[in-house]
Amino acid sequence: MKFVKEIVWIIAFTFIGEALNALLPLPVPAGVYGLILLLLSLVTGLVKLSDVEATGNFLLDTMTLMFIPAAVGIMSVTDVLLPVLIPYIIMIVISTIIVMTVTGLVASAILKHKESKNIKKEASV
């Protein structure tokens, strides 16, 4: 029953994201709306982490399986993709480097911020 409750929470936020995507004229995917709303609900305490954690972890663990249909679909249109393969590979490599760099910089900034907070706490005690 716990998993049913957790999946209902996730599906509810997904549905709300779909509704917002239909209502708002912004170029934001419905899944992003749902994830942002779920994040806000977790941060504000409207939804507890324990209410979605097990099902969320299961979905993350099985995520690689979700890409198999897309990979098969790409393999079925290789004749269309061959002329643009090199530009796609270049875009993938560049975007991967950018994402990894930005993620590293953000993580580093967060860690420095936490360390400076801890140093200030220790100095005031």
Given for the second form:
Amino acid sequence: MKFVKEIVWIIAFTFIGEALNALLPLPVPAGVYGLILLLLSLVTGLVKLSDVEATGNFLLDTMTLMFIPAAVGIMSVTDVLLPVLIPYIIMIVISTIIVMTVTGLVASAILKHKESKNIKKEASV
Amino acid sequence: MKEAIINSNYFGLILSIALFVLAVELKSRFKLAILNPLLISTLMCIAFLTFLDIPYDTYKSSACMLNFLLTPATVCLAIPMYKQLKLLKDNLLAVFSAITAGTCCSLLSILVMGKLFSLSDEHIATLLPKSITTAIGMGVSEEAGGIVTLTVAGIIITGILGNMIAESIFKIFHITHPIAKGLALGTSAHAVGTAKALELGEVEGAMSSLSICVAGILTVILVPIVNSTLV
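Would you mind generating the form predicted in complex with the partner chain now that we have the form predicted on its own?
Let us now look at the entire complex, which starts with that chain.
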């Protein structure tokens, strides 16, 4: 019954997320509503980690697979995509490299700065 | 015979999973970044359907089971975030500065390159939300006057690319901290990047999950501002 209980929790949060997405006029997807509510429930203790962990980890572990149908869906828009494919690909490749690098380097710089401050603090104590 | 097979409730499912397993096997044998399992299984799937003249909708009617699991899986991203909550709180400055910097770079780079390639405003609006999760990106694109079907394609291509190049980028630019890696993956390549981050580790996964939410919200706020400069 362990998995049944876990699935009930996860589907319940998914369902509430879907409902909020349908009812509220915000551009927030159902999954993100569900994520925020599950996180709040875990923090407040309404749901325990052990209530969702095994099924949750299974879903996270297989997540990559879930993108295949949507990715294959590109084949159904080839007639609109082909004329702009080359500029699109060039822009996406360059932009993704820039975004990933800048985000990573900004985070690294701040983390390094913080760590060196902490070391100094420890040394002065 | 062919009809009976392709109309089976499990046809799309077994095709997707089997090709994915095959792609994972190829990757582990040849260890090349280009052999990204998601990319290769998608391409093999498209080739298979095209070659056997099977319409996408037939495939989708049984493969959509996988799609259906995506929302509960997104909900479960709360699990790594909860486990790493202390780390998130302790590093709020780094987290928010990095995601903001990344999101601004995403919008500016698309805007500048779009102008360089003299793309129409419609196409620029289509690509502005390329780094955020599909469900948010579709709304942003529609609001900004983009072509929603192409936005979805752009978001998926971005995700697969990010998933594919992450490890090389981290090596080249010496991005070694798990927090930095997670933020970089989630901000640049949304949920598909997060799937990669989860493979790298729990801290990476948690940071990447948070980035999906924050980068998504920031993009919703910033795109109308960027878009007003187009007119």
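The shown structure was predicted, so the numbers you read here are calculated from the model rather than taken from an experiment. Just so we're on the same page, rigid core means the largest C-alpha set that superposes within 1.5 Å between forms. Residue numbers count along the first chain shown, from 1.
Peer 1: With a threshold of 2 Å on the C-alpha, tell me if Leu81 counts as moved between these two forms once the core is superposed.
Peer 2: Yes, because once the rigid core is superposed, the C-alpha of Leu81 moves 2 Å or more between these two forms.
Peer 1: Taking the rigid core as the superposition reference, indicate whether the CA of Leu111 shifts 2 angstroms or more between these two forms.
Peer 2: Yes, the C-alpha position differs by at least 2 Å between these two forms.
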